[in-house]
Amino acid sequence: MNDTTSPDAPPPLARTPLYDLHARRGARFVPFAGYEMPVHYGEGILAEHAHTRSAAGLFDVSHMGQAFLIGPDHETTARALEALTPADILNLPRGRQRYTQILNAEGGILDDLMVTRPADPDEDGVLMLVVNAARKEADFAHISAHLPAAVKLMRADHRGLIALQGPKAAEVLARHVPDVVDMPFMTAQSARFAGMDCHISRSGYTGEDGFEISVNAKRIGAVVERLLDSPAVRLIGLGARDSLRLEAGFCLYGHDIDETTSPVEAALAWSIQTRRREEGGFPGAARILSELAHGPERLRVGLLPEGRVPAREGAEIRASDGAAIGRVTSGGYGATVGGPIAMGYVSRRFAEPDTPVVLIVRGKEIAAKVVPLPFVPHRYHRAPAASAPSASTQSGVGP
C-alpha cells in the first residue's frame, strides 16, 4: 500500500457541477466554504460588479444547500420549522418565500436561510429550505435531530442552484420563462427552461431584481450556457458577489451574524413577523423579545469611512472621544458607492445615523461616521399593495 496522504491534510475541495465551465469561462478558483470556487474573471471584480448593477450577472450558488421538509400537511411542516427559526411560517402564503434564522437556545444565529412554500395544492407539507454552504452539514442534522415524527428533511444535492441579478434579469429569463415578468418579490414557482424542470424564484443577494433557478444538477450547465447566449449576462464570482452585497447592506454568515449575535442585533427584527412576537416559543425567545421591547446593547449599522482607505474585518470602532465601541465585521470598495464602506456592530447609543466614530486601520485612525443601510437603493420587483408578500426589502441569504 502506497497512501503518502498525510492524516492531517485538509479534505479535498468540492467542486460545483458547474467546475468545468466556469474554467472554460477563464475562472481564477479561490478555496469557499469547502469548494473550490471562482473569485472573478477575466475583467476582474469591479468590472463584474458593475455589469451585475447595469445588465444581468450570473452565478453559481449551487454549493449551497438545498433541501425539502415533508410532512403531512402545511400546519404540521410549518410548526415544526417554527420550533426553530422565529419567522412566521404557518401563515406563509403558497408560492411565497420568507428569509429567517436557525436559533440556538440562547437566540444566537446558527445561520440564516430561505424558506419557500411551494405554489402547488398537492405540494401541501412541503417547505424547500436553502441553507449557507458553510453551515449545511451543522445545518441539517440540526434540523434533522428536532423534527418531531410526521416531519423529514429530504437532502437535495443532487439539484445545481443559480443566481441571475441585475436590470436586465427579468427580460433575459423570459425569453425562456415569459411568466417571470409577472412574478413579485419573495415569490416562487416551477417552471419549464427549455424543456427541462426547474424551480424559480424572485429574490437575491445584490439588491438588484434578480432570480434563483433551482435544477437537477446534469441539466444546469445547459441552462447556463442558454442563459450567456445573451450579450447581457455575464458570470461573476464571489469578489463581486461580496462586493454588491455588502453594498445591499447584507449579512454574510460567520462574519456579520454567527452564534454570538441575535437577529436584533443584527437589525433583523423585520424578520420576525406579528405574530411570532406574540406567541413566542421560538429559541432563545426570551432574549429576543427582551431585546424587542428594551432594546439590544449593541447594533449592526454601515460605516461610511472617510479617504480612499477601507476598514476590513476586524478593525476597532472607537468613539470620537477614543473609547472602543465596536468592530468592523464587513468591509471594502463599493463601486457603486465611488468608495470605501464597512458595516459592524456598535453600542447602541453610538448607532444613530451621523454619529461621527473612528476606525483604526493598521494602527492609523480613520475619521467615519454611521450611515443607514443599504448603501446602494434595493431595486426589487415589487407587486402592487394589495398583493405584496410579506416581505422587508432586506431580505437576502448569504453564500
The other form holds:
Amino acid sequence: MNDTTSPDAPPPLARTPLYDLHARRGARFVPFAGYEMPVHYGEGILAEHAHTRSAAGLFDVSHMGQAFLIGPDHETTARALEALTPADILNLPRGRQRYTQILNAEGGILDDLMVTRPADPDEDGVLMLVVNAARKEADFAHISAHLPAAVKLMRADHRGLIALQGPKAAEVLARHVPDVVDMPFMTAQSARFAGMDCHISRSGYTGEDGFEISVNAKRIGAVVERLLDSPAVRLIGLGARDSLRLEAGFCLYGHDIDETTSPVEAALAWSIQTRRREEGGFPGAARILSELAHGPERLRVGLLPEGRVPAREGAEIRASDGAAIGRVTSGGYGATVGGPIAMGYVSRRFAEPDTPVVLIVRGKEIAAKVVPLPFVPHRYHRAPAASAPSASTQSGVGP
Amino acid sequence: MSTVRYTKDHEWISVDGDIGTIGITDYAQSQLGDVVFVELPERGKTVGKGGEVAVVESVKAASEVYAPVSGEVVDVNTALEGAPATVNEDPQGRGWFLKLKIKDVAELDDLMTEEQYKEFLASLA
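The structure above corresponds to the form predicted alone; please provide the structure of the form predicted together with the partner chain.
Expanding to the full complex; the earlier chain stays at the top.
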C-alpha cells in the first residue's frame, strides 16, 4: 500500500512548515488537497470548535496558495485581475482586502480567493492573493496565462499562513503587535512579530473576529509557539475549521461552489460591486448580469433539519409535495447551534426563509426548513466611527 | 459470566446466554471522533451476520455498524438519543447500541477474542 515505487501510487503528500509542531502536539492527520493536515488534536473537533467561539483558535492554513501580482502601478495590476474576477479591485483602497472569485467564460467559479492591496504606498502595483490549496496550481497557471505583459504572478511558496480566530484573538495578538487592536475587519498591514516580518489581515473563515498572519515558512513555527504561550490559544484542526465555516455560512470550494455555480447562484452577489455590474467586462458577465437582473434559477440557502439526524453533502432536497428541488452541498453538526445544519442549492421559488423542505437521508425523509445564513451571527471587528451595519446582516466572506 | 468477541469492523458483542449486547470499540470511537447521533434499529428487526444494524454519525462522517452475528433486535439503548457522546465516553459500557437474540451461537466462533482483536489493532498501526 505504501510502496511509492508502484506506478499507481498516488503522489506523496506534502507537509506544511508546521507539520512537526502539529505532530508534537498530538495532531491526527488526514490527507487534504495533497497535504497531510491536522484534522484535530487531542480534545476533538467539538471542543476545538467551542474553544474558537469562546477564546482563540490557531489554524495552520499554510497549504493555501499565496502569491503576488506585480505590475507597474495599481491601475494596471487591478485591471489585470478584474479581467478574471467580478470584484471592483480598481477602487480597493490601500490596506484593504476583498473577497472575490476567479470565473470561467460561463461565469462558473474556478476558485474563490482573497485579494489584498498593500498598505504601503511603496508597494503600489502589488496585489496579494490567497487561493484554495486544492486549486492553487490550476489558479496560478490560469492567472499567469491571462496576464498582460506588464503584470507578473509571483508565487509566495516560501511563506506560511496561520489564522488566529475568536473573541480573544485581538487581545492575544496585541501582546506581540500592539496596533492590531485598531485594525477594522478586512484591512491588512505589514508588521513585526517578535522581530519577524509578517503580513497581517483582519479576516478569517470562522465568522469570528480574527487575523490571518503570513510569515516566512522558516519563522512561522516561532510565531506559532509564541501565540501558543497564551492559555487562551489552542491549535484547531480542519474538522472544526469546516464546522465553524459551515455555521458562518461560508462556501467550501469543490462542495458549495464549483465550475458550474455562478456567484449569483451561490448567494455571493454581494461580492460583485456596483461598478462591475454597470461596466461588466468579466468572464461570464452575460450570465451573471442576467441573473442579477432576473434572479438565478437556483440559489444557495441554509437548511435547518428538524431533530438530530445530520444531512450531509449529496442528500436530495425535496419540496413538501415530493418534487426534487436540489441537493445538500455541505452538511453536518453545528456545535454552536447544537444540532444538525446544512446548506445546498434549491430552485429559486423555494429559497425564501421558512420554506418547508424534506431532506433524504439513508432513504428516510427528514423535515427541514430554509433559513437565512449564517447559522451563527458573525462577530467581526468593524470600524467604530462608520455607521457600520450590524454584523448579522452582512454576507459571508471566505476563504 | 459473559464472553466478549470482536469484529474486523470494530464492533464488540458481549454474549450472555443467547443475548448479545453490541457496540463499537474504543478504537472505533477514537477513529470516529465526537459522536453526535446514533441511528438505532426498531426492536423486532431481524438482521443477518454482517448486515447493517445501526448508523453512528460523528462530526466528521456517518458510519454503518454491522451485526457481528445473525439475530433479532430485542433492545436498543435509547439513552444514546439524548446523549450520543456516551459512545465516546464509555464505548464498551454505557455506550452500548443494542441487544440481539442470537440465532446461531456457532457464528460467534468466527469472531475475534480480545487478544486476537488487540493483535489485529496492532497490525493496523
